[in-house]
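Okay, so here's just one chain, in structure tokens, the form predicted on its own.
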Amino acid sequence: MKYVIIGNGIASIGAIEGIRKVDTENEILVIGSEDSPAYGRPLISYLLAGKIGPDRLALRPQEFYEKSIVTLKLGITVTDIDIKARTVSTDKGESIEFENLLIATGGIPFTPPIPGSDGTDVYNFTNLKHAQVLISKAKTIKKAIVIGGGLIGLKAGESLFDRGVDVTILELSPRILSLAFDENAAALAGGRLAEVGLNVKCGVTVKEIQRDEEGNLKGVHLTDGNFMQTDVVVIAIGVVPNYSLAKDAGITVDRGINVNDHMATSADNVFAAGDVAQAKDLLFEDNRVIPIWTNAYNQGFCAGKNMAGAKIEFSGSLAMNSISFYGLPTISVGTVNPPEDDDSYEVAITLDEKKKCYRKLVFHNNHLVGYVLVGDIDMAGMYTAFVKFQMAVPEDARKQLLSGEPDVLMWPDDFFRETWNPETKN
């Protein structure tokens, strides 16, 4: 098989489209462990909330795979990669040869060793199967505990709450979304959740899940000494890269699968992309795992083109999160919580608690490297451009950014020439 892709998510979609930009003939085989075609994982919270139906989840229609000459093997798990024999083995007893391989196995839920977590009515919230089970459970349950106040936990809690469930979200850190937000942004978001009746408790988590003698879930013991009754527990602390296949095959891994600027691993003709890959960070010198949807697609697209013989470099991943809390929009991009002891960073903050508006800009070496917007996010795209394309920000431009009025006319002439007219570069 010319191209084999392990994993059936947004990175694999990017890879298919990348391959087809270069090679329009040779067959592509995609192996996915779930039964369903590639779907939008961020959309499962809307499915659980009842805002969309299952028909809205698919990333691409069936015709896409047919036109792209893609064979799907779904409900099949790859168990082994042999980089010398250039084969992958599956749990169905198959041995499949490959010329070019992409590992796009994504992330797996991180589950801390909580006593009582092994048993019924404890779920993660990272795949369609668990969302479907929770939809069914939401018809009969009254209370739910969500462990984790990050993006996944908040969306899981909000979705169950919208189904009429009494939800409490527990976050061990002092604030929700501690990686993407600072204290001000978290306070505004937390206040909005409290207004609608969704309970959020920070600085506390579950130390034990209590069950009766028959194994039925009764409640949770908290680290602050309190006990809470609940019908279900959702563990949504986060995901970790699912790199065991690569590691067992002798491919170099660190926090994720190490890749170079072409998304190639340490093994010949083996690539990695998506939440499993440790790839170039747009703002820093080192490689990092940044599990963001857009990054996964872009990595897959770059890997696909290189698998097909092109020689292109991945531009780099960028950390970004966008979420709305019952009508309160928020977005964070890049470095939003710089080291407090590093004087090379400059932070500018504008806060209007009455209007629930917040703007935080982070500068480093005369560049905008990150920002947070809450409430008024109309200029998010403009701020993101300054971060993504690492445009210098002279003093007059900085004043305009600080006033909340970024403008395309602030972009340097070199940026237009090099981005849209590269042939004019000197």
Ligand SMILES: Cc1cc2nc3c(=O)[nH]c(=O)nc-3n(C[C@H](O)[C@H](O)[C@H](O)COP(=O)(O)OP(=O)(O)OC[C@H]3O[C@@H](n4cnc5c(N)ncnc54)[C@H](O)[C@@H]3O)c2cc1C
Contents of the next structure:
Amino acid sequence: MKYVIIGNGIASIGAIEGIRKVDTENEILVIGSEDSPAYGRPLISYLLAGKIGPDRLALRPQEFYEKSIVTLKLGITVTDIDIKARTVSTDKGESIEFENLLIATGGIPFTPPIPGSDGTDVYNFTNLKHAQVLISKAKTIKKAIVIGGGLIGLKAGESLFDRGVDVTILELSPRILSLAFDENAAALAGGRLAEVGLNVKCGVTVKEIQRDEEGNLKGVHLTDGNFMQTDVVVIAIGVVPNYSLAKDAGITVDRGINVNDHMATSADNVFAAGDVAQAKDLLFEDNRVIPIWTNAYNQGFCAGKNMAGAKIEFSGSLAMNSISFYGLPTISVGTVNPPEDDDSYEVAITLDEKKKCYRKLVFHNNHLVGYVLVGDIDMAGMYTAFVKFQMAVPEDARKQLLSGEPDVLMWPDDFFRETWNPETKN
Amino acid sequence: MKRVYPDKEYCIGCHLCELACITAHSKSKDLIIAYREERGRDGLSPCKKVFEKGDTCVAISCRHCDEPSCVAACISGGLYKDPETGRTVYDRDKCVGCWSCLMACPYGAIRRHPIEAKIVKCDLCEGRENGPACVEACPNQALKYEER
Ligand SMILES: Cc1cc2nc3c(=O)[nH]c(=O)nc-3n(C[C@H](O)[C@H](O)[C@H](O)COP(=O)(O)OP(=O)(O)OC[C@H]3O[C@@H](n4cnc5c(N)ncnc54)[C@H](O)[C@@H]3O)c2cc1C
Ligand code: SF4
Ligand code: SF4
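Please could you give me the other form, the form predicted together with this ligand, since above is the form predicted on its own?
Let us now look at the entire complex, which starts with that chain.
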């Protein structure tokens, strides 16, 4: 087989689309553990909340795979990669030869060891099965504890709450969303959740899960000494790269699978992309794992092109998150929490607490390297342009950005022309 | 493929393209009704935006990029590339209003629908006989619809 892809997530779709940009003929085989067509993983919270039905989960129509000459082997797990023999083995006992391999195995839920967590009614929230289980559970339960006040935890909590469950979210750090957002944005988001009736407790987590003699879940002991009764516990702290397959095969891994600027791993003709990969970063010198949707697609796309023989460099990952809390939209892109002791960063903030409107811009050496918007988000893309294209921001332009009015006429003339009105196609 | 190319040397900032856009995307196809009624009632809004800086103006909308950032960002499959036409297509029924595309498109070509959890993005007036309405409406040839 010319192209084999392990994993059927968004990185895999990116790779299929990337391969087909270069090679429209040779067959692609996708092997995925999950038994369903590739779906929008973030959509599982919309499904759990009852906002969408299962019919809206699939990312691409069936005909996409036919037209792209892709064979899907779903419900099948790759158990072993042999980088010398160039084969992968599956849990169905098959051995499949590859010329080019992509490892797009994503992440696995990070689960800290908590006494009492083995047993019923402790769940994760990272895939469709988890969502389905929680949907049926939600019909009978009254209370849920969610561990983790990051993006996935808040989404899980919000969705269960929408199903009528009394939810408490526990976050060990002093505030929610500590990775992707800053203090002000987190406070506005937290305020919105509290208004709606979700309980969020920060600086505290579960020390032990209490069960009765039959093993039924009773409640949780917290690190602050309190006990809370609950029917289910959802552990939603985040994901870690699912790289054991690669590591066992002798492929170099660090935090994730190491890849070069062409998304190639240390093994010949073996590539990696998505949540599992540690790849070039747009803003930083070192390679990083940035487990978000857009990066997974972009890395897959770049890997796909390289697998098909094009020598394309990855432009670099850029952290970006868009998440709404009951009608309060928030967006964060790039570096939003610069190191406090580094005065080469400059931060500018406007905050209107009444209107729940917040804007934070982070500059580094006269460039915009990150921003946060809460409430008024419509100009987000225009800010992203400055981060992504790394355009210098002179003093007068900085004022315009701060006033919430970035625009294309601020772009350097040549770049503007090339982008919007080129003489020939670029 | 044919795209709309804006020329800031010619744009006079009259906003006629925006009006033509909402008319073309209205139910009534009538400018007055679209502007007076559908705008307020249905949240009808233009896919184009005119930027002004001193005497310079330009009207921009989706570039229908070859490798679009919005498609990479879309969590629902609501945005995709049509391999036949080359257009960046929006499937309103699939969209969940997560605003990821709005954040990711560095051309500022996506906006929130004023009322619904949906986006507003140029569709090149899909199905319209005379091509994009904005191009037709521009009084100073500042918008060109052509192959480049
Ligand atoms: C609830 C939730 C909400 C999220 N919301 C957002 C959001 O709003 N924005 C955002 O940017 N990101 C969000 N994310 C993160 C985003 O979903 C991930 O970054 C993205 O899905 C990564 O894609 P991937 O293709 O790398 O991996 P995955 O989507 O994890 O797909 C990997 C696939 O590989 C399969 N697999 C693993 N091992 C094997 C094997 N050995 N053999 C065969 N198949 C295998 C897995 O079963 C899985 O289906 C969210 C995540 C969750 C869980
Ligand atoms: S919405 Fe933006 S990224 Fe998407 S095709 Fe249009 S201009 Fe390109
Ligand atoms: S707002 Fe709609 S079209 Fe845009 S990324 Fe989200 S689901 Fe896709």
